[in-house]
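Below, in structure tokens: the form predicted alone, a single chain.
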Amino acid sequence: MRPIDDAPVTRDGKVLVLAYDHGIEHGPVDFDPQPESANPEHVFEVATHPAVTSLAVGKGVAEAYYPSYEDDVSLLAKLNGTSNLWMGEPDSAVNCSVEYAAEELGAESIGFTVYPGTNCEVEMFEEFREVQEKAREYGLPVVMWSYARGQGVKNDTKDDVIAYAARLGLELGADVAKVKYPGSREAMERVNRMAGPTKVIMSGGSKKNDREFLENVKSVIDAGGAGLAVGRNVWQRENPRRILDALEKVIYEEASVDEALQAAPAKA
């Protein structure tokens, strides 16, 4: 691994990626709870919050909106993604190259999904190898979305499976591995050990209430995790800046959940 604590994708060694690749991965259904979230400009505005270290979007959204925000937002170019209409074994189309992301989009980090356990694993590992090595040429950190899925995986929420996914981040050369939350601080400690110097961040997942969500994030930080990549738990909220205020307390100041909620009252 290469040190990335001074890279734009981190702040004080921690990571908070605002993920907004849901338009391709999940479709319009994710924007229905908060209709203004379908407008990328709204989410770019949210991403200017100081807690956010980078915004993860695909090529088309980056082309259309990033030029207006390049001074205030760090772009994480998500290079692959497949629609929720796809019915085959988990796989992810490569929609953008590292060269294009760096030279044309102005990306400061790269994101790439790998599905360990799918029948497409070999191809996806080889695609990641090409992306990781090219990103090294440009000096761009690589964040691996490491989600074990497919016929080879019986339970993708099992802590052993999540620890394996994190380990693959290390083995394949990712700077940051984004994995599912394994359910407890103890399980998260093992996940972090398996990843070695690769920073581990939690997937934000579907929307939860403030306390439950922040408690999960707190356990990740207390277990030595670097932070999270979050989408719906921020921009599906009526006041996304409020939850980002709370996340800033938990991730960067290592405050308690109660302290974070008090610092970001519901009517703020």
The other form holds:
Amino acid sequence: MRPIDDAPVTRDGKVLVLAYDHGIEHGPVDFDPQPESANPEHVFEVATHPAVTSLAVGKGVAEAYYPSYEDDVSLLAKLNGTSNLWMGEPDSAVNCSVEYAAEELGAESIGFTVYPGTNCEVEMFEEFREVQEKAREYGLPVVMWSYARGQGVKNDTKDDVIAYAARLGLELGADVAKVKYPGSREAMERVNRMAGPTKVIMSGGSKKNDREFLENVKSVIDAGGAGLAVGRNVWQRENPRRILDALEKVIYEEASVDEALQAAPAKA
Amino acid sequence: MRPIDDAPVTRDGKVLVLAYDHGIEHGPVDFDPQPESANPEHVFEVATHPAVTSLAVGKGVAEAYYPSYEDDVSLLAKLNGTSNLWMGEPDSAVNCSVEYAAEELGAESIGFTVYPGTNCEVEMFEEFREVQEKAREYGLPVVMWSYARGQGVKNDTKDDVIAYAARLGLELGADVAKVKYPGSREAMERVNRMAGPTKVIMSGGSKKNDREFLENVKSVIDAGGAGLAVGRNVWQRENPRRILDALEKVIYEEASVDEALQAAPAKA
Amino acid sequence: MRPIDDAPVTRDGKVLVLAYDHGIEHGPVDFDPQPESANPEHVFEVATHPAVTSLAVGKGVAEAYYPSYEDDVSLLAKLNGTSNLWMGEPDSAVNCSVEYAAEELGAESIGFTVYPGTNCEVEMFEEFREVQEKAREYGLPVVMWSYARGQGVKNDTKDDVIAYAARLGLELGADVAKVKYPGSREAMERVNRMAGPTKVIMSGGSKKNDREFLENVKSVIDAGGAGLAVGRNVWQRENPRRILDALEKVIYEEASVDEALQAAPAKA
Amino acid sequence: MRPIDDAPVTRDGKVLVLAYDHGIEHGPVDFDPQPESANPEHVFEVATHPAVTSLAVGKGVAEAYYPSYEDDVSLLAKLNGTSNLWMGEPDSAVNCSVEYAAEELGAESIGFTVYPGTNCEVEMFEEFREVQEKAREYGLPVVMWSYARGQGVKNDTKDDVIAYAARLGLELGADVAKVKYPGSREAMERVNRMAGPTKVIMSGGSKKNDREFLENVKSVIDAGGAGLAVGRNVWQRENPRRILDALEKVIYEEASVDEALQAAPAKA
Amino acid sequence: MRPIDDAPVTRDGKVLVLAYDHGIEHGPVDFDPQPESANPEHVFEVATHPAVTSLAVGKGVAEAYYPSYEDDVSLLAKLNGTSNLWMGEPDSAVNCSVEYAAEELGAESIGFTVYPGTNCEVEMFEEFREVQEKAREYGLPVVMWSYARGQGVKNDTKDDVIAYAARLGLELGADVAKVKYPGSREAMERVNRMAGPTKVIMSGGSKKNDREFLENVKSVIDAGGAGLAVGRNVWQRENPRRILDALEKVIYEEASVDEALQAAPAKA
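Condition change, the form predicted alone to the form predicted in complex with a further copy of the same chain:
Entire complex below, previous chain first.
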């Protein structure tokens, strides 16, 4: 494990990835609740918030918009992704090479999804191997989206499954593992323990109210987790900077959820 | 996204691709309504019309005819394609490499089909990745034929599906996305919005009467679209130059359909 | 399309390929009617006849016999082929690389089979791409054996199907397309028209009597076709030189079938 | 077979691999009986015991922890492995390249699993070929985890099956073959005979009591086997050093099981 | 076809390959009738008999033992092979590269199995292509194990099938084709005729009594065959040198079976 505590994907050892790969994974329907979120410029602007350590986007969005934001945003190139029009076994197309991300896009970290438990596990692990080893050549930290799925995974939010997903991050050489929230601080502590020095971040998931969302994040931090990757819970909000202000308090300043909500009032 | 507004595939930021890949995709039956259209020379001649920004053909046709037209026509090398004799899952053979298109054919832009929603989506996205990254090396704009299909796509002209197809053009790094017409100007505006700086062009589709066809094109332009790719609606006509005259008015000169039809009368 | 009219595979713009790939495609049973035809030397001797522009054989036969005939025969290396012991979907193994054919065998042209309409169409088109582009590097003309087959092809001698097969030769970059005889001169004219500058040659097929065979060839020539590829109709005959004399008249000297038969009498 | 008797994976020609690939193969559940075993540091500490010739771990664990132990532990990079969330045909993802193991991780030997008898046998043998030939370039000994499985293998602890598995180690070029215990000293002698100069080591398997476990190991040594690879039987124990002391007696000092147990008393 | 009459795999144009790939193909059960045959040293010793032109073994056995025998035995590296634990469609893993065989093992010829008629025919032919072309670079003769199998092959000892298998050796560029015995001298003559200059050798098959075995070999030689590849019929015998003495008479000295048996009496 290469030290990543001074890499741009972290701040004080913590991680807050703003994820914006919904255009490929879910399609325009995800932008409907907040139409301006369809415009990548809006999201790049949000990503200039100091709480955000990296913005995760695919190749095309990075090519089109990152040149205007490279001084203010750290690019996490999300290399694989697939539309949800496809009804087959979970899999993910590799849409960008590490070389292209590093040399042409100017990425400062790499993101890659694996689906342990599916029929594509072996193929995806092997794709991850190539990506991870190539990223090491470029000195780029690797964030693994680790989501157990498939016929053998009856409940993908069960703590055992999430602990396994995080452990796979360590075993396969990820610097950061992005997993679902396992439901409690105690479960999250075990998840962290299994990942060793691989930083664990929570997947933001579908939109929640402020308090519920921040309490989940708080329990991740309290459990020793590194932070979260968040998409819809930020850019589907009317005022995304307000929730980022609150996240900054919780993640980097050891604030309570109440303190964070007070410092970033809804009517600011 | 590299700027393509000064690339030969555009004129004043607009695009009119004359598509002639029907010999592989549909076979000789498409030439029957206008037998001379079987002769590529006829189509190359048509493509010298100033309204046409590029002519899209496959490798063999380019090899045989483009040397005589390279001063008057801009070649868009359509790299993949498959016969309709094949009854399997939608897929498309890669019949020409980017290297060959750039170095041997003299192509000035690249075309590539993807079928999101099919079992071949992952494979086609990955082929697109290689094509797109290689085309960037040669500085060639990439046009994505983006047609959602497959078991999960019940209606491939639904506006949500077409908006998703256009967004995939942006996400995967296409300079231009060629999609079906979504049925209305309002739907087309949303499609354009989803594609960001990726130019959206309408697929010409099967032959229509002049007014109906031009009204579709007009609504694309009015909605902010870049233009269209057209095949049968041009070279299946007795006088293809007449419809190109009209398209020139609509696409580049902000003319109404009536103005365009008057300027290019049927009995010219 | 590179000019091939001065390549060894043609004579005065016409083509007569002697095909001898039956040892792999059909096995020894094809040699039983004329046992000496099992001996490649016999066939190489026949191929020295001036009517023959090229001899099509696989790698092993070329390696073993061509060194003795390279001054008198022009080698067409048939790169792919499969035994008929196999009962699966039509496919064809690539048994020789272009590099080996060009550098080690001394081939002066390349032959490659595709089966449009089968489940292997995409794979075979992509193999053809690699072969065609590599052959261009060596300046070798490419002959495509273009045989539509598969579940969607109910009748592979239907003229539409054969016209499509010939057009695919043009579209994919073949210099010569070898197709089945479509049944009439009129149908053959359309086939030729669809192929543009790609030369169309008729597949000789199973053995026929002299007059019937020559009349088919005559109608191909009259329809503007370039000639034929013939195997069993030559080397399954007791006197193969006699039928080659007759073919020479019909193909290169514009003779009628009667003239050709008189000039090469059965009892010569 | 390259001589490996002076390679770090052996001591006096014997082998004791401490295996710690359970985080990927079985997941966190394997660490529950001894929670500190989830922490790779604990296992690296155990591996400094002089009885241990190599520690087998995957890429990510090696990257994170081996830099602190490279003077005291010899790294066996286990290249492939798959989660048990997956319900498909036995297979194993290649998660680390030989180049990366040799050049970046500092591995002194290589481990690779094959599953003869499964549908993936051909693929895994071919992966093994590449790994073995590349490992030879780096001069690294290769340990084959050789586990017969699949529809044709009704009983994977049958002595014939294990003898075959060991023989495959010899045939495919492994320096060491790791197989299941065949049940008796006599069966183990035949297994050794079949493997020729390929060293045979017993797989430790699930946790057993001290005497039963040591008696199995003793019979392996008495039968001429080289030793064992052991995981849970060491680091699931409260005092792993005690069992390693006993193993050292049995493997390297020709001690009886009683002597070994006396020298390493349970209450030490 | 490159001349191989002065290559080590032949003696006076004849071939006697001692085959010892049973450890991978059949497993230890093949060694049970003569337990010392499990020890490759025993077989290498047998292979020093002057009647033996080459010893066919896999990579691992060659690595381990050939360095001690390279002055007295000519190594035929058998590149592919698969265990019979596997119940799937006939296929064979490529366990050794030509490069490794030539440069590291010191092989003087190459062996490769193909199964015409199976679902893997296309794949195996293509693997054979790569092996054959690479072997040509190293100047190594190629022996094809040519065994027709699969759903379309009802009887794999039918003479038509064996003649086809031998012809495929010629067509694909093998120097020697190893086929099953077709049952009679007449059938064998046709098999030879189909193979042209590719030498045909008989597969020894399961163990037979001396006279029956030698009579088969004699009929192969009388029919113009080059010899045989033999495994179990030699090293499953108590005195393998005696049968090799007899084979030497029959293959190289034109002796009758009676003469051969007298010269090499059972009680020698």
